[in-house]
Amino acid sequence: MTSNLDKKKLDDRITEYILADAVPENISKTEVAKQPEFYKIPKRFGSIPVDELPLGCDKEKQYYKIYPRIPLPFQRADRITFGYPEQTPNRLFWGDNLHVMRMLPSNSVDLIYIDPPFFSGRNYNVIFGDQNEIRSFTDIWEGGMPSFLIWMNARLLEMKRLLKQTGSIYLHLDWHASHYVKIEMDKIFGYDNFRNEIIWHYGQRTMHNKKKWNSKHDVILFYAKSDKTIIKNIPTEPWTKEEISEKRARRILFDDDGREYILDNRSVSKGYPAKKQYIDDIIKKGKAIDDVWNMPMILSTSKERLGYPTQKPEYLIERIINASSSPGDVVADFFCGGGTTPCVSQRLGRRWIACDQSRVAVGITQGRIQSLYEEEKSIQSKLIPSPDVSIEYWGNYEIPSLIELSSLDFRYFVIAAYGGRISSSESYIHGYKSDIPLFVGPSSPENRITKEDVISFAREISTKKGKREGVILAWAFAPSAHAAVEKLISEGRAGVDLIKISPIEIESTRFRDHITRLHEDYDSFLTFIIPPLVRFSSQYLGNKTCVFDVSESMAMNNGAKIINVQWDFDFQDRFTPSRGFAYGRDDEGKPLYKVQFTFVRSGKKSIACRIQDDVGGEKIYHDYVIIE
């Protein structure tokens, strides 16, 4: 029997693994902006069709028709501790952002900033080299601009659902697709909710071009969720003396103390003397920012530079976050790349959600967040009270982490991934799918399902009126288990009526059949991965310099190859990539298998590396070296 207390604990786990990650059906459909006057059919031109819906959007099913929803569970893989564990953690997701967003609650985000692929070329947009990233971008480009827009629209509609009524969204693009995307956003968010086309002019020296003007700006489309959206903190920038003199059409004068000022004559017509305005006061007050932002790209010497070409500067994201959110607000970035948005959000005291389909990108973001905390600790600065960061996976799951789960947690995870529902009151029937009983094997692949497991499960099924079949989900089955299954089907054994038991291995295609039959492109979802095999060596060169080599390491997942190696030369229990080694590639884009590092001091050094393959396998390996 299950006590009331135990039942409550089980219900809490069900909520943790299933209900908290599910979107109720009544909020699955998002309202598309109604704009009958804007899209009014012109009578004088006759019957001309005008499409009010975004490209690819079905009136009833919206984008669930071409991208069916998959309610897979999240695997909680890691956690970065900031010292405030009682707070709900910020969340960093690895997975397809459309499906991750569908698992999140409506009206829960204050600000969204996204920097999606620019439709500027396949090679330019495949940054990290993951197979998921390559597969997705190949699909985007397959049908040209319409394909790209449909792919974007499905995600933009989900983002609208997630935004609060007072929320804002900033979409970062360039000239390749910005005008096309604006048309779609006008349909999704409403033409009246378009606020600005912000021009980020980053300049820099260019070559002469005889065919066109040099392109030196990006476009950021700023939309509101509703008319309740405001810019919360209007940013300013300093005046220059030349601007003050030119704008006010006044000559700069000096008072008796040598302070510079101008005379404002606007009050003279009302009988008042001209007002003296001091230059330093005007400069201090600043001028309001307009929609052209002159900001350089990240300098090559900047400590925030990671090394990949599409990285955006922190001061650009900081301006957006400061303007359209307040401390404690939730900021989201569903194309987080190297983690600029979550890092700035963490530093500014915002809550945040971030996601990327590249495991390498998520690893870089994770290391960057950890580095942010370590740097602030080292200078003893007062950290803004920040929640922990939860690193979670959707659709791709690490086998070693699953093995470490308790039997109960593993059981709930497997049933959720299989598309079933939990049963918390029966000993051998752990859940149901379409009213078919389910039994889940041990979390360790080494513990196979036995004949006794099959018979016990069959016996319990036979006690249920009308039940004549069941499914066993496990990593592996002993030969005796398969034999028992056959005998039950053909003869019935051990006092059990004829019961059909279906053994399904968790890594088999049968296990994910409920997903792959929804969409032909969903074959890559629901995969189980293992870490690379790391072979580490070191060579001391003298003068506190050492060479570290992992070039003999191997990816263990089928068809995978190692694509990224990060290094931490001061490993302190938590992997924090050393400066210059956060993006684990050399100038030619090859993994940093072999590196040379010079230490400041002698002694025993703790060294670690994080190795990642292109399907998501990851391993953190650490060792020690003696520096003389």
Ligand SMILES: C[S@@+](CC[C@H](N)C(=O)[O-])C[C@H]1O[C@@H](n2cnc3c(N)ncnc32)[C@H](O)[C@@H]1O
The other form holds:
Amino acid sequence: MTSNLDKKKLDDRITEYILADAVPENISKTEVAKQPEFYKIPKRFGSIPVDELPLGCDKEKQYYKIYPRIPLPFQRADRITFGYPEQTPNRLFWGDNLHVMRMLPSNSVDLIYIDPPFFSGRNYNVIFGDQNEIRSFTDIWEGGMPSFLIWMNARLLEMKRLLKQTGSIYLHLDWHASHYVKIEMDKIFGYDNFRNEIIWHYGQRTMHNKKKWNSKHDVILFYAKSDKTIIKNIPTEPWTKEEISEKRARRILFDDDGREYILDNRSVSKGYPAKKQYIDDIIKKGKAIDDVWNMPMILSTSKERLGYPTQKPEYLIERIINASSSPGDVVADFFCGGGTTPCVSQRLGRRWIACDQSRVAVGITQGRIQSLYEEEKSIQSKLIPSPDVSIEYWGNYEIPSLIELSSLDFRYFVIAAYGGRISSSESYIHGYKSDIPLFVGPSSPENRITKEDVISFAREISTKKGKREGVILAWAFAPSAHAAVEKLISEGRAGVDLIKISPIEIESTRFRDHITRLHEDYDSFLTFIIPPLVRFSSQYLGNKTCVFDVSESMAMNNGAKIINVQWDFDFQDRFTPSRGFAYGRDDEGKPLYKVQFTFVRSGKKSIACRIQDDVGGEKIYHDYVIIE
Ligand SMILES: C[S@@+](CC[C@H](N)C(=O)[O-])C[C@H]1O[C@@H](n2cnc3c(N)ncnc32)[C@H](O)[C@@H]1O
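Having seen the form predicted alone, I'd like the form predicted together with the named molecule now, please.
The next block holds the full complex; its first chain is the one shown before.
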């Protein structure tokens, strides 16, 4: 029976579910921008053959026809506590960003920065090696540029929906696709909302090349959601003294007290006296920044470097976040990779949403945010009160944490995943799907559905006018439960006539078919995963040095293999990867199964490793070693 307290909790859950589902059911209401006349028929150059709609967009159904919407629930997998739990947490999602975005409310984001795969080459774009990443990239790649653009457009249109009217979007690309995407962005956001093509010139190490100039820049397309968008904090760069005297063609002079100045005599011809401009004042004001940004790549010695190929430097993202958002604004990155945007946003006191379809990427981001927390803890006076970070999964779900849910939360999750709606009023009917009553079994797979459950559920259905069938959703069914189902159909039982009960196991294809039948690519969604089996050994080599080995560990999910091992050599409650051990691959790309580490001091050491497989199974293993 459901107690009053349970009912209240369930009602809260229902509200939450409805909120998450508040996004339009079938059709996005996002307007594709109207094309200005001059864009269609330029006065001097004849017409440019552009369509009004972005590639792949259907007039009525937009991208919902190609990629149907699938409203699956989020699984709250973890939380990083920054000490302000009362504030709504920042959110890090593991899942395909198109579907994650479709679960988020419109007009809620101030700034989007994205750094999607550049369409630059098959292997280069698959960074982490997760099966989802490989599968989706192979599909995009095989369809060529049009298929990449359609894939990108569907996502850009969702981003437009999420942005507030005052919002900005920065899209990071390079020469491989930037010109094609620019045309699509013009159609989606409007030619008039294009603000800049920023050139990030990272220069350095140019080789001789007889065929072309060396490509040493990326392109960042900056669009506004509307003409209400502004650069909130105009960034400046410091002048050097040489630049000041050179640019203004003035000699540096000295005041009586030794203060340096130049004489600005630009207005002398209009009869005004030459103006003294003090060098320190000019430097303080700074010089305005244009659309060519000279910034190096992350140096190999840099503390922020994680070691995977497409990581962007924090100073680049910092410039964008500082310019186009203010503290407290919501920043989003739906291709977050190793978490540069969320990390900088957290540090600068912005609220944020981040997403990646690679579990390895999400693990790295999580570790990076955790390190930030450790840093903040060690700084006496915290500058910005930071909200917590909630780590949430969409589409692939971890069985161990589902088992730990309360029966109420488990019920909420299962019914939402099955595409039903929750009901808090009846004791055996937990929800409905297409008006068919649903009953959800216990969260632990060890507690199977019994004959008594089947009969009680059937009895309650029979009290409902016109209802003659029901569905039981559970991890497992006892043989007696199956027998009871059969008997109810053939004979009727316990005063209940001809009630058809369908037993559906949560991990079965029947449970998932409302998702998988919508699209051939959706067969990876609504899957359940288990953690790898970790086999750990250590060997002390002397001189405070130890070798740690997990090479005998095994991925336990069907067809999966281990792809990443991170290490924490000072484990305290929360996994925080040690520097240089966050992206756990050796030079040949194999996971860091075997590592050597030298401790500074002897004593009992608490160490841990996080092992991830390529379908998202993950396990944190913790142990102690004695260092003499
Ligand atoms: C170029 S990397 C981003 C690197 C990031 N800017 C950084 O500094 O670490 C692109 C990321 O997009 C992710 N990705 C690709 N397709 C995705 C999708 N459909 N949904 C979510 N993430 C996706 C990849 O897994 C990869 O981590």
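Just so we're clear, the structure is a prediction, and the values are computed from it rather than from any experiment. Residue numbers count along the first chain shown, from 1. Under this definition, the rigid core comprises the largest set of C-alpha atoms superposing within 1.5 Å between the forms.
- A movement of the C-alpha atom of Arg259 reaching 2 angstroms or beyond is seen between these two forms when the two forms are aligned on their rigid core.
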